[in-house]
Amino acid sequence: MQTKFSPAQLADPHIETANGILRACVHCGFCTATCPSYVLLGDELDSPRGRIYLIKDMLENERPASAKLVKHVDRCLSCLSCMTTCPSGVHYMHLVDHARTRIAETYVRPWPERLLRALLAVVLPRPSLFRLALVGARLARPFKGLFPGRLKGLVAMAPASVPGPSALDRPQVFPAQGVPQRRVALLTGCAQRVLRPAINEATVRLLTRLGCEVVVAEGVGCCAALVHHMGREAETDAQVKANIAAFERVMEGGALDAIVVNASGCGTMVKDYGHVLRTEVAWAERARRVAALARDVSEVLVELDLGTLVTPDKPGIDGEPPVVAYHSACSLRHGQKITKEPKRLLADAGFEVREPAEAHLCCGSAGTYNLLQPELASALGARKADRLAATGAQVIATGNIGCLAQMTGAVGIPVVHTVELLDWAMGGPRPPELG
């Protein structure tokens, strides 16, 4: 794609590298094929080629962001599904996180959207707010008639039961039982931590047992994908240093083998830390080290010998052992190109495997997406459920906790992590969901 920028425009940083993205592009259109927005609506402006158009001309011509590129920016779910399919290695996610950033900057939004997206922006990153927040939607359910608007989706959304916390949420060290083989680092997340906390538990126990000490960070929060897929960029610098603060403090104590994420949306920003920072020169060199620790908890375990721990009574469902739909989020399958790990390890402990249909389309849940964007949400989550519900599966397994609860409850059949199947068929307690 031609690009008319000025040197002067060049020479910011976020201009030049958004420049060399848009001239990457030879609008060949293979992305609207894959593209969940675009196959809903069939609005070339939803699609990642017209959203690409519309940022372009908005950098270009240094022009504040319009409501048309809001409208359809808003929509665009980050799934990276563009990315996987484009053959011309487009890096749309940083053009857009860009062009959200922009918006952030020059767009004023209608005061009730204003907002709720500083509530989500304050509340989610929060586990103590979030988990209160939670149990007041719980409480107001049966008036959400009286809410306006999109908050009384949100009140709709509030789970029947909110778990109480973990005792391992607070800083402090797992060590690794029999041989000591690795030191990691868990990055415990937010909105996890108070919708599942048995997924963290779960995932100690698996490292444990395969001979890793564990160190749960002081000061580590939330990745901050939360803020940064709204354009709050102050918010995400200052989560980001934080974080990175915090590891650096754990690898004083001792060289770290891996930075271990099991929400695969928070692992995908992780891994972008270098990015994120690359302009800040006393940052830049600390976020990429962090970033290059940084690995999915599947990426992990299947470098361990998993096949040791693997009980001799297969888990089992009515006797029988149970058939896992595996989901494959967005942020691994697209973000990480992680594919295979997941769907090994699950057959190597005993569980048949089978994928959905259209398993590279988005469920809709996308981080803050199905709060921000409900009616596009809802439509993907149907898809996505009849698409899983089609495999005749008992169970379904993914690794990020947005699919997780974007599905429990539209499927129809329990809905639990990778992890949790994983720690059941090597000794750990059998998942409730399946009881």
The other form holds:
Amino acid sequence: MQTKFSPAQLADPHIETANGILRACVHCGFCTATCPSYVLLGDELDSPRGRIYLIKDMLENERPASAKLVKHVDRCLSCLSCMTTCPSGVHYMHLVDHARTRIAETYVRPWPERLLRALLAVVLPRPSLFRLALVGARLARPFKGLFPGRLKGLVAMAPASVPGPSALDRPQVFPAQGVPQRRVALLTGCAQRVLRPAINEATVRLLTRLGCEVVVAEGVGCCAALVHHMGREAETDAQVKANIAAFERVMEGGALDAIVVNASGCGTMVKDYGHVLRTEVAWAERARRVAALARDVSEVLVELDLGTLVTPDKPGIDGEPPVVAYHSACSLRHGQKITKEPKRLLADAGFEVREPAEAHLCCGSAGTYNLLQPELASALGARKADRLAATGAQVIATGNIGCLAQMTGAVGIPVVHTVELLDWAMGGPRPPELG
Amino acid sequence: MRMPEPDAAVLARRGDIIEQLRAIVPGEGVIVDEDELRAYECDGLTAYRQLPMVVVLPETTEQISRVLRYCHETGVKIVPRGAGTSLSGGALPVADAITLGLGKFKRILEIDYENRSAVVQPGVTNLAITEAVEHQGFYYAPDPSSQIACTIGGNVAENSGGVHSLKYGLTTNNVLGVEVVLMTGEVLRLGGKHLDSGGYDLLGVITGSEGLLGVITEVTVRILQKPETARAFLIGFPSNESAGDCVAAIIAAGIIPAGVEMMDKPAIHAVEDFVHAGYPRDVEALLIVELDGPEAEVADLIARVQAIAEETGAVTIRISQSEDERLVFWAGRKAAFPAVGRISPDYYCMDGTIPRRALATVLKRMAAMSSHYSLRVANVFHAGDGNLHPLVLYDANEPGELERAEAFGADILKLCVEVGGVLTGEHGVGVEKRDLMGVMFTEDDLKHQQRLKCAFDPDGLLNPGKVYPTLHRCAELGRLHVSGGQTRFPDLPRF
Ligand SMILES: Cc1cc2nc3c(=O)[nH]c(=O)nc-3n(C[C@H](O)[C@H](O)[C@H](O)COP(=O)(O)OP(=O)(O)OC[C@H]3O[C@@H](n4cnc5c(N)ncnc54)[C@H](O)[C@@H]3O)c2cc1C
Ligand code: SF4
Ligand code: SF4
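Switch from the form predicted alone, shown above, to the form predicted together with its partner chain and output its structure.
All chains and molecules follow, beginning with the one already shown.
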């Protein structure tokens, strides 16, 4: 596509990157059809091609973000379905990330919106604060009518019970069982370990059983995706750098084979660290190195021989092999292009795996999207719930905490993380959600 | 390419027009801000761009009918738009016109397996129809490469075809009925679930009318049972000529493959980088030949096609071993145009049809033109029915390249007509081939075609500036529209 940047504009590395992305777009429109917001709204402005145009216009003319542009970019889930569809290799993710930074710099949101965003940016990445907030929200639930606007939604969304902190959250090393085969670091995440500590626990049991030494590193916090998707550049850079430094300290104690991520939203982010810090000479190479080590837990597991460990009397629900609907998180499917591994692992572990129709469409969770765009998020959630229910499965497995939280309660079928089922098949506890 | 001069009087009424539209379509369905209109400034043909005066996104047929009636009564032009994937600029906005988007018409209304038909709204994508019926073993046959995104309304308007049209026909052979809103706001239903209706074939008139006669608001399509088996060949050749010979020999042997597609080397490489379909990179031309039908018949045809391929000099021959593999073979072909976006920032996709025997000559002359214009060309086409899609590669950021690409494209189309072919196979005339219509039709032919247009839209309000190089006043063509002693719109633009 034609662009109109001046040489002076192109001297800015961000604009140069954006220009490269825009020029790859041939305006074929293929991406519109698989974009959840376009599917719901039918307005090209809420499609990837439309957003690309809006962003191009803003960047070329060096205009501050307009209210209209912000509206349409805010409706983007960053599900990256458009990147899977685009035959021309347009890197929409980097373009929209840059647009979000521009929005944060040049657009003043109405104050309730600003407050909500600031609140989320502070609370969600900090497990102790988040836990406190959830407990508070649960207590506040009877009074939710008193809360204004979207805070009401937040309060309503708090789970019925908030698990306590897990012993696993502290920095420590879990030795491999048997002959050590790999040394990996586990990103324990932020929101996930508050909402469902069982996921990290199952991951550690699985990995150590398969011969991995698992390090929970000191100083590793939120992956920074939360603030990154809100365009908060300074906070993003700070969190990313802290994580890089922390992983480097682990590597000083011995080489790492992988940084295992079991929340795919975080995985997509960590894999992109190299891009985030590409313009900072002191950090670019270090960021690339850490990013190159990041692997989704399913990628690591398929390389380890799981088959031998599956217990002979495979798990069952009422004596039958459980039927699992695999819900592929967008960050795994589109962000990391991992589609087959989790299904294969589940099938190898003895589950009957089904996939819902419209598997490529986002469930509406999308990080903080369900909090910031509740209407679209719940429309997508309901649509996904219908498709999942139609599979006739007894349990839903997914690889991302956001989807797990979004789908829990919406379908009427228990929702668990893929590793929880795998761990169960290999002698771990039966996920309590299965009753 | 020139578009009609905008009517200053209409532009001056913009505020009022917006207000009237808002009264018909509430909420976010009326788009007026410049930065938002920008996203609607072109379709799949990015060389031509124009901001629409307003965009309106109605949700019901009734709203469309009221919008059209309002436009009819007050002389406002209107451009229908589906998914905006047209490659001929059919959905290109007009400065003093409303762009009417059908993106909200996404519902599948009825699936009737007994009558092998489905009733859908016009904004449903081509692929979504197949997806809705495939669990029962059915599909919708015409499959444009853009099927993931293009709408059935757009398909009817362009009479689109696909790789399987060789055997199963174009859109026109697979549409049973439509509901269409005329410029007056009148809602007309044509056809139904049956094959033929009494009277003139108005359904045939609407199909391929490029948004010039009415707005399609519902489509009844025929769905087919999936063939028992389908296998696809990948056949590589050392030259375009030998690939062309192979196609001719297959057809001459009385075999009707489900599809025969050809790609030349630049296209093969661009596609292989994206899809990794396993296309051979060291051949000059690649054929994808699909055979379908009952198991035994397909087995027999495979042997015959293989023999023909060997005789005509194929250097690589592969046959799909599984359904997944067959789909991967096609995935490459379907993504071919945009995949070319990887080797060139812009492309100009041509769409001419030639008699199959002229293939080698045309390709050779095209190669000569390519060096004359110093522009690369990648070729992807429906070889079975002689429908060429040369992609002229250019860089819109380089001054002069677009103009060279346009001239190159025009030369290609003239060449198609010269060897006995036609200007378009399936992408429509739009604005792209409008000024070349004279190469193919005489003034008389064009006048006759426009008389039909006059019968539906005497004031020339629907999708103006498209298809016809000169807009004749309907009065001139012998059908008088005089009000108050004056022809209507005496200042109607001519261009
Ligand atoms: C990469 C690529 C590959 C393609 N491959 C093919 C191919 O293989 N075969 C093929 O035939 N085409 C192909 N096309 C062209 C294009 O996809 C088709 O012409 C398609 O039918 C257009 O549908 P649309 O919904 O995008 O319509 P639009 O582009 O929005 O509109 C096309 C025309 O139809 C009119 N129109 C749209 N909807 C309506 C309606 N409801 N009522 C009245 N008029 C309407 C518009 O006014 C316009 O004139 C390709 C395009 C691209 C970008
Ligand atoms: S990331 Fe998802 S929501 Fe955003 S434009 Fe792409 S497909 Fe649409
Ligand atoms: S699919 Fe890719 S090239 Fe086509 S419009 Fe979307 S982003 Fe652009």
